[in-house]
Structures are given as structure tokens and as C-alpha cells.
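Starting off, we have a lone chain in the form predicted alone, written out as C-alpha cells.
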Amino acid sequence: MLSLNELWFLLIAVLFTGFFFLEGFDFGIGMSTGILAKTDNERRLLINSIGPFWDGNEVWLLTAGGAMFAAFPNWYATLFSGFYTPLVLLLLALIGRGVAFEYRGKVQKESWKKTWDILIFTGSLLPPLLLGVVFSDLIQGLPIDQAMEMKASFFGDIVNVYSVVGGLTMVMLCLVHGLLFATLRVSGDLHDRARKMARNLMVPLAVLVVAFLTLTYFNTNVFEVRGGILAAVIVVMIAALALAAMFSGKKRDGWAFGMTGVVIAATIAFFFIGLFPNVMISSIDTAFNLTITNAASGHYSLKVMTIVALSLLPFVLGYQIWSYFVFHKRVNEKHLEY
């Protein structure tokens, strides 16, 4: 039987996992934009395709902060106050791209649209390659002392090759995720573009997700502690990624979108999984980890939170489902209002 320890360090991987998936199909929407729109209906329709839910999904992210910090303070505590920079940057970009998606179409204007049009692609990039540099961090290691103190450098600690990949893995498969969404979303001309650049980026995806473990292999110990478990995972990934190419070449796009989010799935399990059961790695020397002991609030505050999440989550997924449901028609140009 899972401890309250192990039980909320579960549900904070299934909120990242939820962030991912749903959040994911956004900012690869976002990035789409500028890469695959040609005019400015056809980006219209892209951001009015994630209209309903972009900001509900953000939610997802808020909540797996907030269960951090309820339930792993220390882990809260040293991750925020190390990562200061990078989790800055994705705070603005998500403000950025926030306020874009709502201010963009307040003028006729093409210099101000294009200025939104910038921000929303940028703010739509940064976050998953920011957090893809963060979790791989976390696998790999940092300098904590003994103090639960993070003390690491911008530049080799926090950005360093490994970490680098991880990011850009996050970024590619979070816009493939987007591009299989928006099929599911758009028709005509866009959504054929869509599918065709989504099944071109799958290659550079698997080489992405290729590099990014061979690194893991060699950057990190996961693999001597959980090997087996991993190594299933890591089929499942490879597999998923496989069958989302062969379903969007068959034109099935639902089921090109559902593998997507499988590999998302497989693949923030796999973070989760090699970092159990420390929530950071110290670099300096293993008996500094934080763990999901040494991080955790106490026992009553655990049960109390348990109650009130478990109270509380039925009514937050039903709403959520429901507004997927009401909106689940696909957008064209008759729903485009000036």
C-alpha cells in the first residue's frame, strides 16, 4: 500500500503528465502558428482551435506547483529558489502569450498583430524547452549541500548539453503533439499541412528522443537503480512514437494524437520513475538528495490534503471534460469574428 509520501510524489507526476499532454497540444498550436500559417486567418484559426481550453490547461501546472509546495516544501523551496532564472523566463512567457492570445485581435493592425504574433510563438516555445531543461537537471543532478541548498551555475549546472536536448525533445514533441491536435481541430488546406508536417517532424522527433536517452545512459545513474522499469517504459515510448507515424500516414488522425500523448505520458514517467525515490539529486554527494522523506510535510498535513484533493478533484475533471465536450467541433472560417 502506497505511503501519503508516495502517494502525493504520484500525483504530482500525474498532474505534470495531465500539464503535458493538455498543455502540450497548446504550445505546439502556438508554435504552429508561425511555422505553418500562411495567412492571418489561418492563425485565427489555429489559436481559436485552443480557445476554450488554452487557460483551463494552465491549471494543470498551477495545481502541480501547489502540491509541491503543500506537500514536498523543501523540494519547492530548493527547486524554485535554484531554478530562479529559467522558471522567470517561463513565468513570462506564459504571461506573454496569455495576454497575446487575448490582445492580438484588438486592433486592425498588421505591425500590431505581428508583435503578438512573436510573442505568442515565443511564449509558446520557451516553456516546454525550459521545463524539458529542468527535469532533465533533476535526473542528472545538482549542486545541493547539506543545507537542501542549490547553488548551481547558469551556465554548466543548469544549461549543459544533456540538458539542452531534453528541452529541445520537449519542444518537438509538444509541437508535433499540436500539429496531430490542430488535425482533429481544422479542415481543408490547414489541416493537410498539418498532418504533413507533423508526420516530416516525427523523424527529427525520434532522433530527438534517441539522443536524449543515449545521453541519459551516460549522464546519469537511473539506469543502475531502475533499469528494468525503464527500459519498458522506454519501449512504450519508442512504440507509441512509431504508431503515431503510422496512424498519421493512414490519415487516422485521432489515433495519431492519442500515441502523441502516450510518448508525453511515457516519457514524464520516465522522469518521475529515475528520480524515485528522491525528488533532487545532489551532485555533491548523494546523502544531501532530497527525497520524498526528508522533503515531505507532515504526516496530518498529507491526510488532510489527501481528503480535501480527493473531495475536490471529481467536480475539477467533470467541469474540465465537459468543456472539451461542448467545444469539441471543429473551427473554420464562419467562426471567425472581426
Given for the second form:
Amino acid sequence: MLSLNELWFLLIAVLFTGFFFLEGFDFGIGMSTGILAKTDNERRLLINSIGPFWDGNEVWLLTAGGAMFAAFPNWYATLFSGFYTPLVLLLLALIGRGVAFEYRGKVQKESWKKTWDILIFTGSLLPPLLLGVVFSDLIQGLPIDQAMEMKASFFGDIVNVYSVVGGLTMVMLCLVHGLLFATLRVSGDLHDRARKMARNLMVPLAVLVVAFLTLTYFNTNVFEVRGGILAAVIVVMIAALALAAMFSGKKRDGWAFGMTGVVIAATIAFFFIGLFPNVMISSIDTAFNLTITNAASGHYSLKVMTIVALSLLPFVLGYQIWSYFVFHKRVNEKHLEY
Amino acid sequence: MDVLMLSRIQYAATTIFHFFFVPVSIGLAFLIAIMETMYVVKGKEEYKDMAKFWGKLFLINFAIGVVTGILQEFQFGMNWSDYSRFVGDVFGAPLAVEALLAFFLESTFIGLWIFGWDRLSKKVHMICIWLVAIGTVMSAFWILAANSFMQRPVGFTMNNGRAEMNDFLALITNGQLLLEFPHTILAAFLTGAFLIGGVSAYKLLKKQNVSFFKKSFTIAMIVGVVSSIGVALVGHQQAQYLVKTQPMKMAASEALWETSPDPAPWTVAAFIDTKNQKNTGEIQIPYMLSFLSYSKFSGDVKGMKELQAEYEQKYGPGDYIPPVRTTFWSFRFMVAAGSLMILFSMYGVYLAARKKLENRNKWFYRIMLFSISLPFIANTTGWIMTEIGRQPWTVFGLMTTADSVSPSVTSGQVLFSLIVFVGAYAILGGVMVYLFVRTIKKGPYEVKAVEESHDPFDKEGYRHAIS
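For comparison with the form predicted alone, produce the structure of the form predicted together with its partner chain.
Every chain and every other molecule in the complex is listed next, the one we just looked at coming first.
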């Protein structure tokens, strides 16, 4: 039976998985407005393909943050203050991007749209990059002292070869995932080009994944600690990646999209399994690690939160799924709100 | 400047900015839901057009509310990590519930509302905007539950130097919350009402889409009069509660250095000398402060000097007097703005009831246009009084602001973030105002009529021709 601390660690992992699965394709769509779309109309189609969803998808990140705060206040405090500068950049990216979706179509002027397009592109590229960096750093270890304070240098502790590879992997994964989402939501020439680009990016994605895993072997001790189960996760990751490439080659878009979803879930699982039972690893002394015990809230708080979360989540999932059902038809030029 | 000061400036700036948009979202969602309900019940297209037109303004506003809200959730950990460690057990829970219960609801159903006009039945579409409205209100409830803990900590026990929750029910039935929540929600409805009222007045002044804006104005003024009076009544309860729970804030908001005589007079205005801890000139109304504090015309109110001595005994040496001028004047600005809104909305309802909305009211419409600023003044000063008046504490009696700040963050980092956030927000604010003005000037029918019909005998075309 899971302890409450373990359950909340798992729940936070689930929330991040939901976030990267859902907002992952939003990020991918955002990036593809810059590199796939050729005309303003195509950009609009792409943005509208995530129009009804992106805001709800982003809430997964907010909920994950809130859950960290409530269940593991020390994790939330150390991580958010320790990664201060990357989070400032993340916030700027999310702010610019969110407003851009809403405002881009409000004025029919070339310069107006261009400006928002830049924000959509960078605002969709930066978050997976930064979060990839943060997650890689988490399993690599960070200078956390006895008082749980993380005093990390921006270049070196936070931005290093390993974390950048992790960040780029996340970016590429979101991009391919988003392109495959586009194949389900748009039609005609744009659809065909999305599929083609996704297929062409499968090889670079595979290279990044392998590079990331190799560097993980040298830069972290996760394989020593949890080698067996991580090997299984890696098998799933690689198999899903291969299947995604295969399905997209056979024009089975839905299956291909599902498979990149599996790769994302496996990647997040990889990070969280690598961490467990720690939530942050100290590079100074393992005694200073933040764990699911020493970073956690009290038993009462966790119990209350468990009851609240488990009774609310089914409804949340229910109406979110319903909203995808309502908008299951491909977007067309007649129904563009953004 | 040090990390503490920079962090406080950043927190104040980003939160005040965020709270320009939040009440507008709450208020407009509610008013739009009323309009769409009237459309569903009465079947008149004009109500649908109203929901759509005010919906445009709502969405322009909502986007900024959402994105600036993300920053709010992050900055507790980023800038106030020691605070987060200390109260996370209690404070984090309502934040997590807010995301689960409210953010998912409003974000999902706003998507359905925007994109669902043609895909959902009338009734289901109406339910979507009601769910958005309910989501915004629930969001307010949970974040105010967290804030109320800072004003009056309840439902916790101290364990290993941290506050740990031991009574969730006490946390969400905090007396502070039961007053703060209705006060804030009614203020938000009032904000929506004065925004719609002011814009409608401007359009009526210009004699554009008269029927449309008369109806909008009437709905807004009815909501306005009910909520402005409600805000004041709850506010009176809050003052009485404040005397009991945070007497220092009460004394500071009255610039009351010495304990008052019995009965206590209310100071309308004062020259405040914080250095010598006295007022060099005052205008007072006898009995009023006793009434504000106890709902009767007797009873004294403790002054700051006496409270300072009490607090020193209780909490050890330190300065427990908040910035008096700011607290004093923000309270007065709030009350003044609130009182004006009661008057104006009452007069607005009177005009509407007498069917006098078209005749000779130019001066009143102009006043209403400028009165759009009133709810924003009241909202902002109200929060400044609440938060500044609580200083030096973040959690009253438990943790000071100075102890709350992140130890690992440098002043360089905070200076950087302060500059980029304030810069980004300034641009956003400018863009938002530009889009608001543009949308308002275009009015509800222009685009539609041009795009869909040039035939004056067609329904929309006809409306275009007369507007």
C-alpha cells in the first residue's frame, strides 16, 4: 500500500505527465506556426486547432505547482527559489504566448501579427527547453545545503551540457508531438506537410533521446539506484518512438500521435523514478537531499488533500475529455475564432 | 536596494496589476451569464449580441488575468521561499484546490464558450458561461482562504517551527474569510457593473446602438446598486471584526496614536506625523468610530502606542506599527470611491426605472464614463490597506515579512525580474487598453454587418442601417 507521501509524489508525476502530454502538443503547435506554416491562414488554422484547449492544458502545470506547494512545501520552496532565473524566463514565455493567442487575430495588420507570432514561437519553444533543463538538473543533482537552500550558478549548475541536451530533447519531443497533433486537426496540404515534417524529425529526435540517455548514464546515478525499472522504461520509450515513426510512415496519424504521447509519459516517468524517493538531489552531500519525507507536509494536510484531489480529478478529466469530444472535427477556415 | 525591498516592490507591483483584471473577469463573467440567460429565456437576439459584445471585452481582459495569475502562484516559492516552507502545509492546500476546482473549470469552459457558439445547444452554451462565472468565484474563495490565514491564522498547530494544518474546516470557515470573500466578490460584481455601465454611458452619449446600450446599462446598474450597498454592509462588519482580530491595522487605518476617548470620533482627514507619532491636524466626526467599530455610539478604540507596548510584551522587541499614512489614506480612498458608486448606481437605476435614460443626461453619462476608474481605485486601495496594514507580518503574529524572503535569491536576480516583469506588464496594460478602446469604438454590430450582410432589409443589415 502506498503511503500518502508516495501517493503525492505519484500524483505530482501524473500531473506533470498530463501537462507534458497535453501542453506538449500545444507547444509543438506553437513552434510549428513558425516553421511549418507558410501563410497567415495556415498559422491561424494551427492556432485554432488548439484554441479551445490550450488554456485548460496549461492548468495542469499550475495544478502540479499547487500540489508541490501543498504536499511538499520544501520542494516547492527550494526548487522555485533555486531556479529563480529560469522560472522568470518561463513565466515571461508563458505570459507572452498566452496573450498572443488571444490578441493576434484582433487587429488585421501585418506588423501586429508578426509581433505576436514571435511571442507564440518563442513562448512555445522556451517552456519545454527550460523545463527539460530543470528536470535534468533535478536528477543530476544541485548544490543544496543543509538548510535546504539551493545556491546554484546559472551557467554550470543549471545550464550545462547534460541539462541542455535534456532541454533540447524535450523541445524536439513536443515539436514532433505537436506536428502529429496537427495531422489530426487540420486537413489538406498543411496536414500532409505536418506529417512529413514529423516523420523527418523522427531521426533527430531519436538521436537526442539516445544522447540524453547516454549522458544520463555518465552524469547521474539513477541507473545504479533504479537500473532495472529504468531499463524497462527505456524499452517502452524506444519502442514507442519506433512505433511512432512506423505509424506516421503508414499514415496512421492517430496511432503515431498516441505513441509520442507514450514517449512523453515514459520520459516524465524516467525523471520521477530516477528521483524517487528523493525530490531534489544535493550535489554537496546526499544527506542534504530533499526527500518525500523531509520535504513533505504533515499527515493531516496530505490526508485532506488526498480526499479533495481524488474526488475532484474524475470530474476534471470528465469535462476536459468532453471538450475534446465537442471539438473533435478538424478546424476549417469558416470557424476561426483566433 | 536589498532583496527584501525589491521582492516587496515586485510582489506589490505584480499583485496590484493582476488584481486590475481579476475583478473584471469575475464581474463580467457574471453579467454576461445574466445576459445570455435572458437570451435563452426571452429568445431575443439582442441579448445574445450583448453576451457576445461584452464577451469580447471579457476575453481581452481574461487573457491577462490568466497569464499574470501564473506568476502569482510561482512567486511565493521564487521570492518568499522561507514563507512557503513555514506555511506551505496550510497555505498550499487552498492554492492546490483553487487550481483543481476553479482553474480547470474556468479554462475548459471558457474554451467551450468561445468556440462553442455553433456547436453547442443554446442551453448548454449558457451553462458554459455560468460554469466560468462559478469558476471565477470559487477561485476567489480559495485564494482568499489562503489570504485570510495570513490575516487571522486558524486551523493549525506549530510543529518543528512550521505551521501545520490540523483543521481544514476551520481554515475555510475562518471568520476573516466569511467577510473577506463576500466583500471581494461583491466588489468584483461592482467592477463589472461600472465597466459595462461606463462604456454603455459613453455609447449612449454618442447615441450609438441606443437600445442595446440602454439594456446593458440597466442590467449593470441593477447589479451595481445591489453590490455597492452589499460591499458597504459587509465592509462595516469587517471593521468590527478588524477591531477584534487586528486592532493595530484598525488603529493605523484611523491614524489613532493614543487610545481614543469613549465615544470615539472618526477622523475624516489628518496631517500625520509618523516621526513624532501624532497628528498635527484632524477633521473629526464625533461618535462615528465607535459606530464603525461596535455598531453603537459608545466604546473606545485602542491606539497604536498602547498596542505597540502590548505587542512588544507578546512578540518581543520590534516595531509593530505599519506604514500609517498609506493605511490611513488607502482606507479613505476606498470608502470614498465606494460611496460614490452607491450614489451613482442608485441614480442610474432611478433613471432606468423612470425610463429617462435618453433625455438630457449628458452630464451623468460623462460622470459614469469617468466612474469606470472608481472600482479600480476602491479595489486597489482596499487591498493596500489590508496588506500594508498587516505589516510587519506576513502571517499575523507568526511570521514577519523580513523572515519570509528567499535567502538563496540575490538582489541582482530580483532586480532583473522586477524590471522585466514591470516592463512586460506595462506593455500588456497598454496593448489591453488599446484593444478595449478599439473594440468599444467598433461597437457590437459593425463587423458583423459588414461581413455578413449589405442588405438593409436583412436582420443584421437593418440594425446596421439604423445604428
